[in-house]
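Just one chain is shown here, as C-alpha cells, and it is the form predicted alone.
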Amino acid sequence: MAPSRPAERGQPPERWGSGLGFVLAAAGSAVGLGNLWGFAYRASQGGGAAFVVLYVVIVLAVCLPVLVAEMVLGRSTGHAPLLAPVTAAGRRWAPLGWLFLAAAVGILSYYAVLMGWTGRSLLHALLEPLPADMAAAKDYFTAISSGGDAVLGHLLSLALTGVVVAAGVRGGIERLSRWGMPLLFLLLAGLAIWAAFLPQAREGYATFLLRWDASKLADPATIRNAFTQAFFSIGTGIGAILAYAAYLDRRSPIPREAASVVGMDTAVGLMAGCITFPVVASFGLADVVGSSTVGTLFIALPTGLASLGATGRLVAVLFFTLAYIAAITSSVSLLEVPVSSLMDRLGWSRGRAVWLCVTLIALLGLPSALDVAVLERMDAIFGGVLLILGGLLLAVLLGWGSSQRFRSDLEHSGTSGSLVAALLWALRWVSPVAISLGLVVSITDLVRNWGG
C-alpha cells in the first residue's frame, strides 16, 4: 500500500532514453486526430484567418507557459497525475489530481471509437473502392460509426494502446514516437506538396485558410474553437505531459522542450489545414466541413479523393496512416495518465493497471461508440470544458500555490532568471485571466447551443 502521505519526490522505476525520446512522446501526445480534422472544421467555422490568429496567440501566450508549468509539476514531485498536484501544494489540490484522472479517462473512452473510425476507413482504402460520391460517403459513414463495427473498433483500439503502454516508457511509448513521429511529418509533407498542385488549392487557401474577418475575433463560438483546438491540441491540463514529465531527467532544458513540442504541433495543424483546404475547394466540399465536426475526415476528404482513381486511392491510404500514427500516439500518453497513477499510489504493476484500466474505459466508452451524439457531447465536456479547466488550475497551483518549485526547478536545470521571471509572470497574469475568459465564454456557449 501507498504511505498516507506522498513522498516529496518519486522515484520512477523508468526513465526516458534521451531528451529527443521525450520530445517526441510528449509531440505524439500533443499531435492527434483534433489537428487534422478539427483544425479544418474550427477554422472553418471561425472565419479562417480569425481563428488562427487567434490559435496561435493562445498557445504562445496562454498554452506554453502552461505546458511548461505542468512538465515542472511532473518533474519535480516525479509523482503521477493523481499525487503530483498533492505533493506539490497539500490535500487541498487533490481534487486537482482526481480532475487530471477524469479527463483523461474521459477523452480516452471516446477518442479510442475516433480512432477505430480511423482504422476502418484505412483498411476500405486499402481493400475496397472509395465512395463514389457524397451519398454513398455518408452511408459508409453511418455504417462505421454505429453498431457493431463502431464497438470493435473502439475495443481493438484500446487494445493496442494497452499493448504499446503496457511495453513500458522506453520499450513501447518511446519507440512508438521515435519511429511514428518522423513518418507522421514525412507523409504530412508529402501530401501537403501535393494537394498545392490541386486545381483549386489557391481558391483553398483564399476560402479557409487566408479569409479575413475581424467581426470573428470576437465571436464567442470563435473564441471556444480556438481554446479548445489549443488546449486539446497542446494537451495540457489533462495530465499527459505531467506524467511524461516525471521520467524527465532533472537536467532536460524544459522551456526549450516544451517549445519544440507546441511548434511541433502547430506545424501539424497548419500542414494539415493545407492538405484539407485544397481538397475542399477542388472538390467543391465546403458545405461538409463546415457543417459538421467528423465531415472533413470521414465523408469529405474520401468523396474528393474518389474522383482521381488510383492516385486518390493512394492517397486516402496515405492520409489514415498518418491520421492513425497520430491517434495512436495520443491515445498511449492518455492511457499513461490513470496506469502510471495506479502505479504510483497502489504500487501496481504496469500490466495490471494497465490491463484493468482498458477494461474500465472500453466499457465507458460503449455510448459514444453506438451513438456519435453522445461522443460529440462527450467531447464537448471533457474535451472541452474540464481540459481548460485543468489549464487554469494548473496555472494557479505552479503561478501562486507552488511558484518556488516552479522557479527553483528551472533555474536548476539552467533556465536563464530573465525566462524564469517571464514564465511565471505569464503563469500569473496572462494565462489564468485568459484561460478564466476562455472557461467562461466556452461554458455560456456551450450551454446556449445545448438549449436551444
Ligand code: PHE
Contents of the next structure:
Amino acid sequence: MAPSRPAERGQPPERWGSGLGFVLAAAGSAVGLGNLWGFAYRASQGGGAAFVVLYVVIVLAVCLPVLVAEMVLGRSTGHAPLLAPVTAAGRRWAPLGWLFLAAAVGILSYYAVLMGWTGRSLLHALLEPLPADMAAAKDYFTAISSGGDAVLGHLLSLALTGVVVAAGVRGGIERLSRWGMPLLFLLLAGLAIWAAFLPQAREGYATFLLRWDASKLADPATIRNAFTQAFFSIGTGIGAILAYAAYLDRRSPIPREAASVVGMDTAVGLMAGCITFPVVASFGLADVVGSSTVGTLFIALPTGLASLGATGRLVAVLFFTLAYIAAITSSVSLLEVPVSSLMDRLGWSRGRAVWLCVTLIALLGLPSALDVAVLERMDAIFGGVLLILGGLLLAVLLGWGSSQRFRSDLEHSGTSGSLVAALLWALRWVSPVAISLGLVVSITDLVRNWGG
Ligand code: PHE
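Hand over the structure of the form predicted together with this ligand; the form predicted alone is what we had up.
Next comes the full complex, and the chain you just saw is listed first.
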C-alpha cells in the first residue's frame, strides 16, 4: 500500500510562500562551505582553468538533469525523501530512501563541525587581533578544531540549525533564506571588489583561474576534483532538494528554478575564488593552499589579512559572517531530510522530529569534532561516495524506471516538450554514464588513500 500523505492524515500540508522563496531556499542549500572552501582549495590543486571548465561542464551536463529529476520526485510524490522513491516506483526502491537519510545525516554530522570552526573564527576576528604569522595561525587553528572548542561549536551550530528547522518551512527555512541569501551576495560582491584592488590580484586570478593547460582536462586528479566539487556543491543526490520540492506547487517551472539554483551556485563558487585567490597571491600563501587540507583556508586567510591591520580584521569578520550564513542555509536543508521523513513516515510533529534528529546527529558528529582525520573520512564516504551514488540512482529511477512521471510532471507545469525530451535524454544517457565513471574514480581513490 502506498504510504499516506501528511495531508491525508489531517495535517495541513506545508508550502513555500512563493516560487522565489523556494528558489532562494534551494540556492541556500546549494551555496555553502563547499563553495567557499571546496572550490578554492580544489581549484588550487593544479588544474587551473581546466578545473573550472570541467566543473562547469559537469554541473550543466550531469548535475542539472539530476537536480531536475530530484525536484520532480519530491514534487510529484509530495513525500519526504524516505518515502518518495517507494511511492514513485514501489518497494524495490526503498533502499534509495534509506540512502538519502544516511547520507544527509552523515554529512550534517561533520558539516556542523565545520560550521563550528567558522563560527569560532568569526568570534575570534571580532574579539581579538588576527594571528600575526603562520605559526600563530596554526596554533590557533589547532585550538579551535580540537577538544572542547570544537565540540561546543558543533553543538551550538546544530542547535541553531534545529531552531530554524523547528520554525517550519515558511516561518523558518524560507524566512532565513529570504534575508540570508541577498546579504550573502552583497557581502560576496563587496569582498570580490575589495580583493580586485589587492597588489597581486591579477596574479591570483592568473595562477588559479586563468592558467590554461589543455592536458589537465585528462588529468585524473583534476577530473576527480571537478566531479566531487560539482556534486557536493550543487548538493543533489541526497534528498535535500527533494525534501524542499515536496512543498512546491504543481505549476512552478522546475527546469527554470533548477537553472537558477545551478547558476547562483556556480557564480558563488567563482566569486569566492575571486576573493581567496588574490588574497593568497598577495600575501605569499600559495604554497600553503596548494598542500591543502580542510583547515588550510582557516589558517591562510586570517594570516594574510592580519598584515592589513583594521581593514584586514573587518574583511575577516565579513568573510566569516558570509561563510556562516552560507553554512546554515545548507545545514537546514540537510536536517530537513530526516526531519521531514520522520514526520511523513511516523506522523511525528516537526518539533519532536527536529530535536530527536539533532540529538542523534550531535552524537554521531562527536568523533569528527574531536579528530580532523575522522572528519575527512566522513567527508570522503558521505560527501564523496554516497552523495554521488544517490545521484546515479536518481538518474536511473527517473530516467528509466519512472520516466513517465518525469515527463508528465514537467509537461503539466508547462515545460515545453522539446526541453523535457532533452532533459530526459541527458538523464538516461549522459548522467548515469558520467556518474558511474566518477564513482569508480572516487571509490578507487578512497580505497587507495584509506591507510594514509
Ligand atoms: N552544497 C552544500 C555546500 O556546498 C552542501 C550540501 C550537500 C547541502 C548536500 C545539501 C546537500 O556546502
